[in-house]
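Starting off, we have a lone chain in the form predicted alone, written out as structure tokens.
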Amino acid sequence: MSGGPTADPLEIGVTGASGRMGQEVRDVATERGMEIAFAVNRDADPQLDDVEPARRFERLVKETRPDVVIDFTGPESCVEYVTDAAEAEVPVVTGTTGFNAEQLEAIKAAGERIPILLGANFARGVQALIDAVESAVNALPEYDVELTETHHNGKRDAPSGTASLVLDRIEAARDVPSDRVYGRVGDAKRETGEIGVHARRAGDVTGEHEVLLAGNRETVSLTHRAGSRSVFAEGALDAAGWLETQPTGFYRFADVASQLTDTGDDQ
């Protein structure tokens, strides 16, 4: 996918930009001949000269007027920046994941002035896996379903934002109500339609998540495992030249990721 309906470079403002997914964001762009208006993030960073303070992103937004922006922050910053994003007319791509409902309906909201895009993954394995436990379950109703997810130790929601999409449709799928089990101790014997939900934190892993469906003496395992962030920085500026072209309202990954296609023409 190109930056764009024109061959001008995409020109993109980063939030969050001394984050994992900021810097990610940056040397992908960079590596893809787009342009960055800006880019701010919450704490100064000393060895980051060219990282303004996220005071100025109000400012900063409407003077540089970039194609799309890209926030990879906190629910609150995130909100924060989409209004103002939507003062200025200008489209906002957000992996921002951990919305309370309150948060969520204001991120909504600003799509009925600006286009915006939510994507709780934006790694198109995930689209695939997302399908597949969906088949899964259509297929094998009466199994148990235990969903594990593992990312990193500095991860703050739990469960991550890509979990709570595979049990909507995982519950979507099912035709009988579902309870959502977080985890198990004491005297925990399973009950029947729950659905098992175990997160784990450690170290640097990037992100995994595995469905695992039981029964009639046979188990089921659907993994999908990120190698390296640049995946999701990758498939958010998919989405951000995707986005540029679209007309005001609210989008989720998934409707980019139907339209792309492993051919490499999108780098």
Ligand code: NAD
Second form
Amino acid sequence: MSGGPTADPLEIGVTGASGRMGQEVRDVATERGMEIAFAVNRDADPQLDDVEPARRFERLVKETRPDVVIDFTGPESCVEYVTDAAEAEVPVVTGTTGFNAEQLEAIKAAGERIPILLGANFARGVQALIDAVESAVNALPEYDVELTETHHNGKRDAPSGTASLVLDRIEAARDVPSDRVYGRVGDAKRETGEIGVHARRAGDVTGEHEVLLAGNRETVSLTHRAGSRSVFAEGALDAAGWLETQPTGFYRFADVASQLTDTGDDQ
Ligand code: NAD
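One more: the block was the form predicted alone; return the form predicted together with ligand NAD.
Up next: the whole complex, starting with the chain shown before.
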């Protein structure tokens, strides 16, 4: 996959460009020799840097027609950007999380007009974690399962989009339906089949997910820790390079993750 400059560098538009991930995407894209056609953010002041106010997105995406738009913003704005990008026939990679059912439907529906890829987590290690969790749940069907995720204190949605991906896979692997129990307080004895879900928000933690499986005399703990936000930016840009060549449709990061290798660009 793309890991360095090519003869025909990918040209991207970046939304949420001043946010944690937007900045990371711009940095990694620049390191890779990609072109940034435009960058927008909600509260941008073009006097300060080259990020434009988000209201200009519709015009910019039509005028510049980048190969792919990369979005790390919020669910409401993502749906708006995807609608405008579909109008301009420009593919979108979004890493935004926290969609409600209606917003998710709108994102999926855009796949009828453009290639669009949604990734709740662009770290390849998280894809491996999900596979490992499925295998452990299959091997230990009667064990109690609890999931704990930790993120920085600025994160809006809880539990994380990654936690939802992991929980979906656990539930699909189990024969019996599970009940997700979000935190516990008061008289809250654990019921059989429950999956406890715990969201911690503290400091600048990039992202951690731990799945604990416990029997009566043993525990299995599977954990992913993101060491840097660049791991997500790398995955999103790899996904963008892949998406550019795909036909119209709705894709997940899992569709491309197995084809990627670590380029070591982040060392
Ligand atoms: P952040 O708050 O640092 O950045 C979000 C940026 O989007 C901000 O600059 C904000 O001003 C901007 N924004 C919000 N609404 C906007 C709008 N309507 N128009 C234009 N700009 C708008 O957040 P972050 O840590 O960069 O995360 C952004 C999203 O990406 C979140 O949903 C987060 O959960 C998700 N995320 C996904 C991954 C992944 O691998 N998929 C990794 C990290 C974060």
